[in-house]
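Only one chain is included here, represented as structure tokens and corresponding to the form predicted on its own.
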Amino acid sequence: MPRHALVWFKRDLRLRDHAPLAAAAQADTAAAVYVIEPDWLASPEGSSAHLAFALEGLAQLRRALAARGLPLLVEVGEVRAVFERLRARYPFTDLLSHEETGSGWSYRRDRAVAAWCRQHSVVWQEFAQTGVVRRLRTRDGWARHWQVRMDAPLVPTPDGFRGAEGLALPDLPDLVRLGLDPHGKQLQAAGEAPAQATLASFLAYRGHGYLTSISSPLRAERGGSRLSPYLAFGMLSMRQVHQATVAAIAGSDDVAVRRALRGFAGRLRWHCHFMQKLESQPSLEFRNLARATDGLREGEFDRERFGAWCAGATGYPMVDACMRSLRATGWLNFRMRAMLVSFAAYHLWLHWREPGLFLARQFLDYEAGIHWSQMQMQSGTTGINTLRMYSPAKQARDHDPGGHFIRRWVPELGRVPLPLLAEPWRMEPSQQRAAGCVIGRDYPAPLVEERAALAQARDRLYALRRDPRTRAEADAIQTRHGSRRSGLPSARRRRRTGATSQPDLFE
């Protein structure tokens, strides 16, 4: 029986290393559809941000697919819809795609799809592109699984297609023409080709001051690897990257360099982890991890101070110029991101959704596991990690020392001397009017006082902590969720000690 094969692309915009292109090559015609969903676009965590990125990419993928002779359609609609409306046209037997571990509305999707793919007698097959490991009954043995997807040959880029005929492609829509407003963000350049320079640049030279590199907001734009839009929206694969760093460590001699990419390869571990927890727990998009948390912070939601928040104008210089920052970019260095969610659950006693419904819009590289995870992490709300309470001054002071971040995104406090720059409020008068910045009218004075703050946070959740059922429960999810990388020590000794097994995320 005849095989006619439709690749449907989703988070995985590339030509390298794409099992599903593989497998429609070996059949008897083949198609490729990328569908843009209203239920992306009007989900919380939608942005035309993410769209325009990914419509740049497949601008350049739609080229490279039509030299192979497989035509790329772009539709707008729900995808059974979508399917129903390209049957008429082309009728195929065989739908071919990654899995995704994603937000709440595609793994609704996933399953509707699934349904109507039974309902027609389409045969739909997933493949993994990631680390994580669908239907995972234990953590034991996980890390062994990831070694082995990551270290399996690359999947060989096919030729050429047998592409079905007379499939008519429009040109790509814009964002006008899908009603959207403008981003405005300046965002990294999208596609494959700037994809697979980045990762040669950063394994060539900018990377070999990674571990220095990585914690301060200047710094980290060129010693960060900046790779993370390019996974989170498929542009290149994780096993790309992995076998891509591996050889560059084998190949140096340079031991100081080979140290700053081992510490690079760990984190590519480190993302798969976290998007495991995802795909092993949807809830956690939605609710505490740590049951125990509930109530903790929901019914105190100051409306204001996450407005404040949002805008990037707390009072907080360093918490505001990388609220700014990332708010122009859709970049941010990992640390940095921490910074800001341990201000919005610890200094103002936020509960972690809204906060991480703003930021997943900000980032160009949300990425639903990743993020929804640290946003639990970061705000103490998983019970098995380290509270992780930032003092934006000491931010400031560690990885800014010259005020030039500071300087660069928030311009009102351009001439406030430099030992008063992370601590604006404490200027006396006469210093304030001589810096043209008075606090209360040219910036704002802090929204909360930092030490009282942090102290009503650390009393309500360290006794929390102390609960003995929290306890119970913090080792059940550590079961359930925890690395089990050799020599960790065990949840109870880590919340006794202040160890984590969770280090920053690569950046």
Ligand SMILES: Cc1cc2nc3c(=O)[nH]c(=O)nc-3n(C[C@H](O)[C@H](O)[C@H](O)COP(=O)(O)OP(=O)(O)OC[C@H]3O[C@@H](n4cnc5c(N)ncnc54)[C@H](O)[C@@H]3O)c2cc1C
Contents of the next structure:
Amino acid sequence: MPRHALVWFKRDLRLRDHAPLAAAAQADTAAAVYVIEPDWLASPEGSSAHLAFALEGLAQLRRALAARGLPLLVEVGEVRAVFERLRARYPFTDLLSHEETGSGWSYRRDRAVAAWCRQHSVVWQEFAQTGVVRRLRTRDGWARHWQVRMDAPLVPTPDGFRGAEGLALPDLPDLVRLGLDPHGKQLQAAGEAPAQATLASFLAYRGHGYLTSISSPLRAERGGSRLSPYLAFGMLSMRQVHQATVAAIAGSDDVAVRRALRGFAGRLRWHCHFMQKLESQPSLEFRNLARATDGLREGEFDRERFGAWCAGATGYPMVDACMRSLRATGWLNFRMRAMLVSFAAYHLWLHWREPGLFLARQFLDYEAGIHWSQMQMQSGTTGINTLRMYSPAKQARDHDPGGHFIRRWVPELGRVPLPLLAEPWRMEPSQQRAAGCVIGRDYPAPLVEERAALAQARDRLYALRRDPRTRAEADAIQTRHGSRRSGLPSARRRRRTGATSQPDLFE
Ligand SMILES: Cc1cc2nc3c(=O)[nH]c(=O)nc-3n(C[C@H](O)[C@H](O)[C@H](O)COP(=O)(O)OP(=O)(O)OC[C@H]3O[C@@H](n4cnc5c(N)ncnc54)[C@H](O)[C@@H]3O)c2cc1C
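Given the form predicted on its own, state the structure of the form predicted in complex with the named molecule.
Every component of the complex follows; first up is the chain already shown.
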């Protein structure tokens, strides 16, 4: 029976190392589709910046596929309705895609598509593209699965396809036609070619000081890989990044460079480690992982504090600079993301879900599994991670000692003397006037008093962590989701490292 393949592009907007494309090249005819879904556009974590990035990548992908004879349709609508319409023009028998570990709406959509395929006798084949393992029964041995997948040879890119004929390819829609506001951000360039170039420059020279660059919001801009949006949209495959990194490590005789790139390679594994948590427990997007923390912050959400945090107007310069920088560029380094969330969770005592949705819309690299795991980790609701409360002033001293980052993003503090830049409320009134920055008029007074806010947060969290039921639940969470890096069985390792009893870190 002839096979008519349809490649369904989702978060895999690339040509290289693409198993569905390779499978489509074997079919009697082939076409490809990308669907702009109303559920995505309407989802509280989606933003026009995400769509703009995808469309820029799709324009390039469409040209590259056309050169190989494969038509790529870009359709707007609910996926099953799009498939129905498409089948009238192109009666495909095989649907080929990569697995996706996404937000709740995409999980529901995949189940609906699976039912639709069964109903229409379409064979849907899904291929793994990360280290995430479907229907994983135990975390023991997960790292081995990851290694095997990442070391497998890259899938060869087909030279050509027997493309379905007669499919009209209208121009790609743009944000205005889709009724979306322009995002106004200065985004990284999208597409497979910029992604490859970013990987190459990182491995060749940008990443050589990786470990000393990544905590500073200034240095990480260049010294971090900046690959996260490309990985999130699949413009690069994780396997390709892993293999190129391994080759770069092997090819360098500089010990410091090898150590730096090994640090980076470890984070690629984290990427999948966190995604695996969501794959294994989709509810972590919505509910506290440690149910013992239910009720801790729920019902106390202070909208005014939340609004000030979103606006970058908390009165804490390092927090405000990070938020404004993120809103303008769609990117922020790890340490400063953690500080923003810690500030929301501990200083402002905000539940993680709404801040998480806001950040998801800002992060161009929004990846549900990493994002929600990190939101919960930095808010103290996983039950298994050390509580980290970041002091914005200390972060400024450590990672922006010259004050350049704060001055760039909070220009109202431009003339504040450096020793007081991170805590401008400490300026005497005469200093405020001299700096042209009167606190409460030109720049907000601190939203909360740090010492009191953190003392209260600590009291509440410690009381909870001391409860034997919390500790018992934490053991179960560690067994289900925890890293097995030490090689010890999870519960034993947990008791040995005493993760729940570690003191809070105030960094
Ligand atoms: C609250 C919070 C939310 C986050 N949300 C996301 C998200 O939605 N998408 C996302 O890709 N990253 C997220 N991160 C992780 C991290 O901040 C970003 O991956 C990183 O800042 C991206 O910049 P980079 O590519 O230059 O990172 P690099 O330091 O160069 O790291 C290389 C790659 O490793 C992975 N990685 C790095 N750090 C982590 C980490 N801590 N956990 C998991 N994977 C990691 C990413 O894929 C990253 O691209 C979040 C972190 C926090 C604290």
